[in-house]
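Only one chain is included here, represented as structure tokens and corresponding to the form predicted alone.
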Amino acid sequence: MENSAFHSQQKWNIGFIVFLTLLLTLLSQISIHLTVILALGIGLGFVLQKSRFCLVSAFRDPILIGMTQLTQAFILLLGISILGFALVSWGASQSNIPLRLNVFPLGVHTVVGGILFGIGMVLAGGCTSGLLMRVGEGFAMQWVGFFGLLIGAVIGQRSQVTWRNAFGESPGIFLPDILGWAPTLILEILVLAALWRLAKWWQKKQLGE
């Protein structure tokens, strides 16, 4: 029975791969740009599904079960993103390419929004990437959370000016403008390294490794 189910799953996998290959080939005849976007989306979805990466788990697991693997993965993701962002920004400045950076100010609305989003993630059982991953896996209940995410995003976007006017906001702070790129990178990497060590220590303490 198990071998039959395994071979049946293999056939579905092969069929799906053939379908995606044909779809990408057909789409490439229409737009290379859309083909690349779809291929990247498929690749990211595959990685998310296999790694089970989710921000909820990254922040929840250390508290509930003492596991910090996803927390460390999130810290690593931040480190790679910081280095990549700095590289792109430096390359743009060296090539005299105009680069517009959206540095948004911090305010009470940011804190309230973060708390509401955090509560929503816990109740829905996943963050945005986690919901999308589970919707793709066929979990019907995750559609409820997904539609709630869409509604909340629209309401938040439509009401952000009201929030800012009601609570005020602090000026946007861009550390490279204050410290310079090199000191900022060093500071951020040191902070992430410290958080990485803290996460490993926490798991060792909780699980007795």
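Think of the rigid core as the biggest set of C-alphas that the two forms share within 1.5 Å after superposition. On a predicted model such as this, the values are computed, not experimentally measured, just so you know. Positions refer to the first chain, counted from 1. First, how it differs from the form predicted together with its partner chain.
- After superposing the rigid core, the Cα of L78 is displaced by less than 2 Å between the two forms.
- After superposing the rigid core, the C-alpha of L101 moves by 2 Å or more between the two forms.
- When two forms of a protein are overlaid on their rigid core, residues whose CA moves 2 Å or more are considered shifted, and T35 is one of them between the two forms.
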Second form
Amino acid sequence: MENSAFHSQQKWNIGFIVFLTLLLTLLSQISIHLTVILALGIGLGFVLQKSRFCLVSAFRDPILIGMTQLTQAFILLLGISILGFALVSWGASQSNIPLRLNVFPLGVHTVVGGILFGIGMVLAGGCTSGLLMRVGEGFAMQWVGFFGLLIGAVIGQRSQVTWRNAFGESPGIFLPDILGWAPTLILEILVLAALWRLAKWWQKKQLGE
Amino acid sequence: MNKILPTIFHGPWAYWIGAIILGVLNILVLIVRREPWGITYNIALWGEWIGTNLGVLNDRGLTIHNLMAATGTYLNLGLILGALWATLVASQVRFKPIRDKKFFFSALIGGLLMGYGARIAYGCNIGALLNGIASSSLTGWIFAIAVFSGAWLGSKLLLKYLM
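Please could you give me the other form, the form predicted together with its partner chain, since above is the form predicted alone?
Let's see the whole complex now, leading with the same chain.
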């Protein structure tokens, strides 16, 4: 039964692979750079779907049902990314390649925006990557969520100035600038390790062994 | 080989395997794009363009050419196509309708809050949280605490009104 279900959409699958190949080939005639980016995007979507990776679950499930497996996996993803980003930005500075990291200005909007985003993702049943992923999977609820996201993002983008004028903002703090690279990385990995232990302990406390 | 491929295609993969591959892809995006992976900025741009063309928003000079040259467009398009493909290889594609009217409104309100919150804070879970922290930015850590508090509040709302 499992096997017949597995083969039932194989024709569509082959058609879709042909479509993706054509799309990538066509795009490569215009820009190799964008082709690689699109391929990476496809990879991200594929892996997100296959591993059921959902950042909402990582934040919500510990609260709602006491499960923290995905939270622990997210902490692992953070650890890998921190070390990788450090290596890449070091490499870029060595060879004078311009690289922009996401060090955003800090202000009231950071906290308000985070809280609104946190409430919103739980209500919509997906964070932005999760919404896009489920749009691709065919969930009608996330299509509605995506429509809301589109409108909310435009309004938010246009209110950035209002928030800045009302509360001001300080430039983002790049931790290696004040602590140095090595202490920053050690500190961040220690914090992640502590969070990981905490997540493990929380699940044990909530669900038993 | 007969067993491995179906397992890869059919999934689900263990979370930690997903985390490792996503980490590698996230770093590759940084290398190729020379800036980290993000989602909502590009979505706001598309919303801007649609709104302008519908005549709802005043024109700020954004053209379809800008959008088609933006790397964010291809990351977002790729994400949707990749997820669809992943569902298709496992023959799991089907339209999943909304079971209850209240979920329609929770999705709509949730989406609006997410979009607004992400853009005033300069990024979503990916751009500001994952990659804010990955960039060793203090803002990323503070944003993460705020999102966690929001998720806690949202879970309370969910339990009270929707479940």
